[in-house]
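Here's a solo chain for you in structure tokens, the form predicted on its own.
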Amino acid sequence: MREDFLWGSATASYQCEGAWNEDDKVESMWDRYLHDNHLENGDVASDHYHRYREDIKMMAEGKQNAYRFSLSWPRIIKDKEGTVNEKGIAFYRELIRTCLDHKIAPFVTLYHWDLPQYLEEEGGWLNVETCYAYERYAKVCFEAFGDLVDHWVTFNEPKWFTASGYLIGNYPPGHQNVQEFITAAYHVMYASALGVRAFRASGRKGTIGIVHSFGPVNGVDDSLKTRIAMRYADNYANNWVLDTAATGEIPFDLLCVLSQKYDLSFIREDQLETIRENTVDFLGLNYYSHTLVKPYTEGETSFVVNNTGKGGSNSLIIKGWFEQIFDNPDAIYTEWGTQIYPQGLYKGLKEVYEKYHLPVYITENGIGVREDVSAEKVEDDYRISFMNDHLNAIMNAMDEGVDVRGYFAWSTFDLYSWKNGVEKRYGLVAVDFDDDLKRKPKKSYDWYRDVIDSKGEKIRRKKWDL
């Protein structure tokens, strides 16, 4: 294990921080969303907007030597004029602070989905505008925070808050659009360029990546049709972020096929340009299981995801394209759908470093779910059984050259957990959200610490036979 290897957690400023509406923050769309449709929401969250230094002290004590979180942009740019809140920025800086105060490393994501409302009213992703807007917020944060920060992120996950916004209808701005879809993500990684760009050009130290919800495509048989399934679902689920982030070019083949039906002359050369001029230093995988997929049978294009873990089901069909398994009678599944395979990140690592050569960290990786906080300690072992095993497939990777640079829990502590509320339970902590947001750290949480302190020497190592 590299001596700076970073061992982590990570939270996202909506879903810990609280403080919605204090300290001259304005509204985001999922205050908007969420309030406009009385759905449960981050008004409060973890409260760590006001509790940064319990949990930073916290981290410290478990041998955490990194913190990944997110700034957030409501709370830094009050206005579509671009004014900066002050008060946001000293609250983000002293947080930093924090975190170097006890030798943990600030990994800092730009943009965790927390759209400012007054951005969301111009046309959000869908506006071009926007881009540039990103740009001048990444600017301010640059500039803020630069002297004190090493990691930086562009986005986290844009596949997932694309899809969920534009195509299934889950998440703000909740349309079910293919057309949108296809012109908010393309604008989401032409801003994540300008982002790289307005980086390279403030002169600052550092590096800086994109993460992405990494779900390394894995097919049902070795046939031809499953292999054409297959590159369907990998331009879907990955090219399209990890192609166009690390190499500068959109996949091609996607290009060719999406141009047949959908208007793609929103699509600049200048912008292209862009984004084959500043690619990324590193990318982040938050990796919670594989995609396995067979290919299209019958039936329109449908997506489906349980929010509520309560014998909900997922599904997704493309049609033409491919249709992805839930439902494999083989495998482990967590309450809310998700397959536990901890093989599929190791194949996706492998895949991933050979296809890219850059630099990986593993941002986020955990299992949901419901827990009776109430006792003195949560003996939660199934988690320790999830981490271990995903542990285990790093190093395996590592073993075999892949240069793995970091891993990240989600999450620190219990947070919300977007539209599945805080029900569905991340933390290496518990939050008593029931009795004053009280602390406890897991038995999870106990044994990450004693894995940092053996620098891994401590997990259970087997080999699979993929």
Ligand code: NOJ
Contents of the next structure:
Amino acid sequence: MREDFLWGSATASYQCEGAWNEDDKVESMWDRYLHDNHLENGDVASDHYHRYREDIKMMAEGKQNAYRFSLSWPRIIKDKEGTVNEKGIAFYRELIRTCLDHKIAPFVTLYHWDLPQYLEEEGGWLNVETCYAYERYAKVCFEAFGDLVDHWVTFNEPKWFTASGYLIGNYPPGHQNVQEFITAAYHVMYASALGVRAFRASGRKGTIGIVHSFGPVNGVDDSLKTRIAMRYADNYANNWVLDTAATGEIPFDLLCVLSQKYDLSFIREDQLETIRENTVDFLGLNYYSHTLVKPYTEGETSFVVNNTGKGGSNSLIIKGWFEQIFDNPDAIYTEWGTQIYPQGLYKGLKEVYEKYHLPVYITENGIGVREDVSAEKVEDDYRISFMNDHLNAIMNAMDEGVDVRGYFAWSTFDLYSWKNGVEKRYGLVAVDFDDDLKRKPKKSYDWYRDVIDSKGEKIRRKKWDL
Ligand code: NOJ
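To complete the pair, please output the form predicted in complex with 1-deoxynojirimycin; the form predicted on its own was given just before.
Whole complex next, starting from this chain.
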């Protein structure tokens, strides 16, 4: 392991901060959506806003040397006119300083889904003006924190939040409209390029990348039909984010297919030029599972997401393109229907590196389960085994030359997991939501500390012949 390898864990503003309307923070689209629909929300979440010192100290005691977190845009910019909330800036400067005091590198995401509601009211990601508002917000952040931060991320998981918000409809704004999905997705990639451009123009030190919900594609067999389905699936799940951010080119075959049915006239030449000229320095990959596909057979395009973790399963069919498999009898799944498949990370890392030749960080990896946190110690051996096998996958890929620079466990402590609420726990540290949000390190926290201490030597190694 390289000496400067980042061993950290990750959170996101809306999921952990709470303090949803404190210190002049304005509403985000998630605040509005969850309040209006009377759904479980992140008003308090893990109360990181008030307890970040304790949380960061615990990370340091766990030997972690990096913290990936996101800035809340509505905590920093109060209105459409771009008025800066100095209290928001002060909060994040203090948080970053606390990290640095503990020798923890801040790894900062500019956007982890909490769009200010005042922008959502103007059309959100369907409106190109949101891209320019994002550019202005990014400039404020580089100016305010650029002296302290070396690792920046433009967006967390463009595919996940645009597909969920505009195609599947289970995230705000809750639409199901393919044309809107394409428009929003493109605007986010354009905004990401504007963010990269603003970072370079700021003259700040450090690097900037994008974080992708990485679902490397595998097929049921090697037939031509399956390989075509795999290409469609890869364009849908990965390429439009990774190709666009890393090479500056939106997959051309994807544009050709989409242009037959949808209006792409919102794409402007000068924007494409900006995308081409402002590619990222690194790729952040969030890995939970792979995307196993077979050729399309029948039925309408449909998406089912298991947000309950109680029976029911996931399904994804894109008419004429591919079908995703979620019920492989030989595979092991979590209660939420996510296949546990570390081999997919090993193979996917090699593919990504061969394709883009960029440094990679595993910016999220973890397992979401129901847990009883009333005991003093949560004995989460399943999490230890999950992390061990995924770190093993990363180390195998590194042995074969892939330039992986860091690993972030999701999540630093238990937090609010969007539509899954707080019942789906990912944390290395338990948060007792029924007992004053008390923090209790789990067994996996101790294990991870020892792994870091051993510089990875403690990982049980195993090679796969794939
Ligand atoms: C990815 C997202 O970035 C994060 O917000 C989410 O909670 C985790 N996956 C777990 O599903």
